[in-house]
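Read the single chain below, which is given as structure tokens and is the form predicted alone.
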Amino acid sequence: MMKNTVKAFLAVIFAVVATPLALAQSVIEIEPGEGVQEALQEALIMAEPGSVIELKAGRYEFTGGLSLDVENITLRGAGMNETVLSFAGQTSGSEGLLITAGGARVEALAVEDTPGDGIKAKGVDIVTFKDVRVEWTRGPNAENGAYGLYPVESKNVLIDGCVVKGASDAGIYVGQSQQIIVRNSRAELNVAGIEIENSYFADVYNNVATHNTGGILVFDLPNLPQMGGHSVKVYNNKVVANDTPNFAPPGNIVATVPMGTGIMVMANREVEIFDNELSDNASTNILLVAYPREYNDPTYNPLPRAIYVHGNKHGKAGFAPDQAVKDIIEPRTGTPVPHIVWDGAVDGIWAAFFGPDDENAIYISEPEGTTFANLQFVKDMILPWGASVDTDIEDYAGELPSRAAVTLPQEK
């Protein structure tokens, strides 16, 4: 009996002593300097699940992309301006960091000047970007990488307190994903500041989108593995002075985004836009449009529907329209272009004359003085004499129920 008691006592003592040792061993420290490419990539490969890889303050120079395919790894720097991963000399790899394992957390560091995307997470469940900066330091340029923070085909995505500048497509882009939060972040000098594409259940709030071509985009595109984007809330954001000329490579869908677009919804449903501050967007503050290109996907719905816009604060807008807003909308509305523009694309003749059914309608409840235009494109094509623009915002009064906030397992 005494022998067993001693064994049990020693086992408890060993556990108490061994636990902090095990925790200490789970932290891998990396410092800048010669051989850092190999040292960091080896750590990303060899780390045990649950490990923390700490990057000390300093500037890290890389010639190749990095990859992470181990579950539940944290990559942590000393701050987004203190730990800088530079890929200006990168000659191999498609992005700075590619994440293909769930439970990843990247925080308190910067990624600069990747020839491709900054940080991409593909096909993962649970990924967090916290206090991360991705930047192309030469400013807007068509040769910059397409995306800054780029989770795609993923679930439980959190982007919090991040900064992205200079992406030639979208600074913060979440595509074909589900259960998403983008908050407290800043997107500046990108073509699209923040883009939610072909995704379900996204909350985008407390962000600043400024000096982009377009501030916040909610898109749905055809011929992708996940389509039918829906259930997106865009609220409490500051979307101002988006005035950077579009520098996306020709042929890219965001190359069609007019300079000075605040919030743009294209071919998406169940989108709620509320309590945002919108001003100094030269084309318009809010643009609701159908997908403009030909497509061969019979399952695709190109129309915006079940859109609820309410309680936003509108400043000056529409004073210098660009691209399609200049060529197609301004001739019908005059200048300034209204704060909110809907192209009026609907499904069928009945909807063209009487509006979409209640479930698919566009509802607008904005403060007094907000200007609006329904261009009535479909009705205009039907009537031999054309249809005039409808500017009576009161006709679109109503509301849709607001869904519950997105909750993520990494925050529980």
Given for the second form:
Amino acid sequence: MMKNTVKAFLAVIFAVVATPLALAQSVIEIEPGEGVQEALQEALIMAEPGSVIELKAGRYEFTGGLSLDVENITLRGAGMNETVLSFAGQTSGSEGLLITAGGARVEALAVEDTPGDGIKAKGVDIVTFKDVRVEWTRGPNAENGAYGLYPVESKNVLIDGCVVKGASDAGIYVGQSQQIIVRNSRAELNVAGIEIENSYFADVYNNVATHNTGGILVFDLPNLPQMGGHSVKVYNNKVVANDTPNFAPPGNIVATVPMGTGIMVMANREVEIFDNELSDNASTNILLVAYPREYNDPTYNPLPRAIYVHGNKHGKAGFAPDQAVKDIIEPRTGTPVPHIVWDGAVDGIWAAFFGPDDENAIYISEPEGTTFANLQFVKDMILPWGASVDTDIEDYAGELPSRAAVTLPQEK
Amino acid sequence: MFRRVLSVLAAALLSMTTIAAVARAEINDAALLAARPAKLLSEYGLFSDYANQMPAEGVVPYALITPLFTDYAHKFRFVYVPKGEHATYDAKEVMNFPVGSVLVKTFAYPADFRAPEKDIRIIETRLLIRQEKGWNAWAYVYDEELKDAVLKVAGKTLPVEWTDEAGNARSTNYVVPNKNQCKGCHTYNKEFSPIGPKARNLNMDYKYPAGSENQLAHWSRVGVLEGAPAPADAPRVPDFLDASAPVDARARAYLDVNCAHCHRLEGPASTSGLFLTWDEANKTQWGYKKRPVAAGRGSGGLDYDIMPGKPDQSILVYRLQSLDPGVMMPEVGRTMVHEEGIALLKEWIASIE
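Right, the form predicted alone is done; let's see the coordinates for the form predicted in complex with its partner chain.
Okay, now the whole complex, with that chain kicking things off.
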């Protein structure tokens, strides 16, 4: 066994070839086979910064998690269906691959069936996932790992052309990060397709989120090192037929996401949602709500503020509401539940009656025929006789300035 | 139990001084400072006898009041600070060790835990070396004759067997961590960092060959440490197994050493918002009715990290009881359930109102 490992490692060393360029970039080649766990892990540890680790086409079996802590490493396969890293037999490690060094690029490979998260990047500056597939091959199952692609506490995050299927929490989850682009990706059969949580400056565009429980979520949660999520743009996405029953383990916030939610904003400020195609979401296409649970964090703001929704194309929605949409919203709005629902949770009595200040308001400028409801929860609680639902979408017309696009150093 | 092993070891040290004098090792400071790790543990000269874990002169054995659980492995700890240098005292965090210092930890399994001084299988020695650029960690796995140990960069899994205190046969696949896994826990503000040698966890008597002495006092006396107050004025955690200490302090001491290296604002698990350091005062932050953040199925369908009065409804207990890599905590260093730790945490949570 040990001899094999040494051999595998030597093979790796001898496979190092310098490119003819003056800026020599060493390439370490890895092939599937026995001892690959140690060979690849050793390469990930011993690689010089700036190296490329190339994983030849084939199926790789791992029993433990992999980790990368060397700066500026590219881990490149031969394609998301050609180079498959299977973790079905994993007995240790909380994720398939953990990245803790900046300048990382993972490209053209698949990670399958991790007991925990797929690929996690923690606390790094510059991380790119390009044409990566993360999948739990048995389909939706509460025993699947939580997150597929999971950058957290990171900066300059690019997720491009990726596919994530079967995550029991969020397929693509970006948490407590800033300067983020998620584009051209497909999230399918997850509880949450794409989730941007407690993050600043995120552009989410040209993605497809389908057959998840909820398509795209923009959340902010209390009691975390980075809070006050803001400046998120969600546009040109196709968010259709999110029809997988919620299979998240209870206790997690996504376990409360109703089946058939298109785009959901919880807390956060300055969120722009536009030019998306939304249809066949059985609860509602767009849901704007306050954090619903009790919390004891005086620095946390639970409300969605400065939300601008415009130019989205709405198909059929709200025809079979689930969870809170069924229990709380449908009794007030009837069926179908409108395309866009805001809970109307606002800060204070004045705002309850006259709406939030302009800079904190909710603006809706959607095509003719789009339906809307403000549930006016706060007003409803204040007035002894309650408050009825406001469905007059015209009252919410207006706009907020659009933020400049996120630019990332790895794209320069 | 653990301390008994050490005192036996200390006795062995005394009785073997003559042999040690013959095989006396010279510490290789240059090897310790080199960028590349030595291939063999012996190149550092930290031990005069590997099979009996006898340290070279200037290498001081120590123990922690409440140690980290690592699959019931017995641990022999040593500290080395270059001649003429000293670590400086820190009341709260790890002592500040000078460049050239090493923290040495050997993992071993006695064949029968009821006779821990006999037939000890020594698995590996991990070194945390303080170099110019910061700390570096390497693991060395012993050969069968225990004459030397070989560097293992990518880690290793080894089957081990033993008989526990109750006479039950136990076994597990012991995991030698790779360098990145070491850093998985040994990180403070993104820098590689030691965990154990904090004042509060060292502040107890240790049976040295020359007699029993408080470790902080001993370290100060032999020049390993400077600036330490009298032991009575230094902080101290209880032994988590000391039934005479308050259950709250024992549980917090256990969480401090087993979890808080990651679960603190400066640690790898900062993203969770669960902070388990000894002195964390914010109730939500140490888990009291705190909701999970990114636990996934690690939540076990439960709502809170710590549900007061209800250990079986607390995520903390659920994850410590699990062996599923997608659920278990800590994430590395454990392939078995620590029954004694679980029992203490359950007792503690049951007592919380």
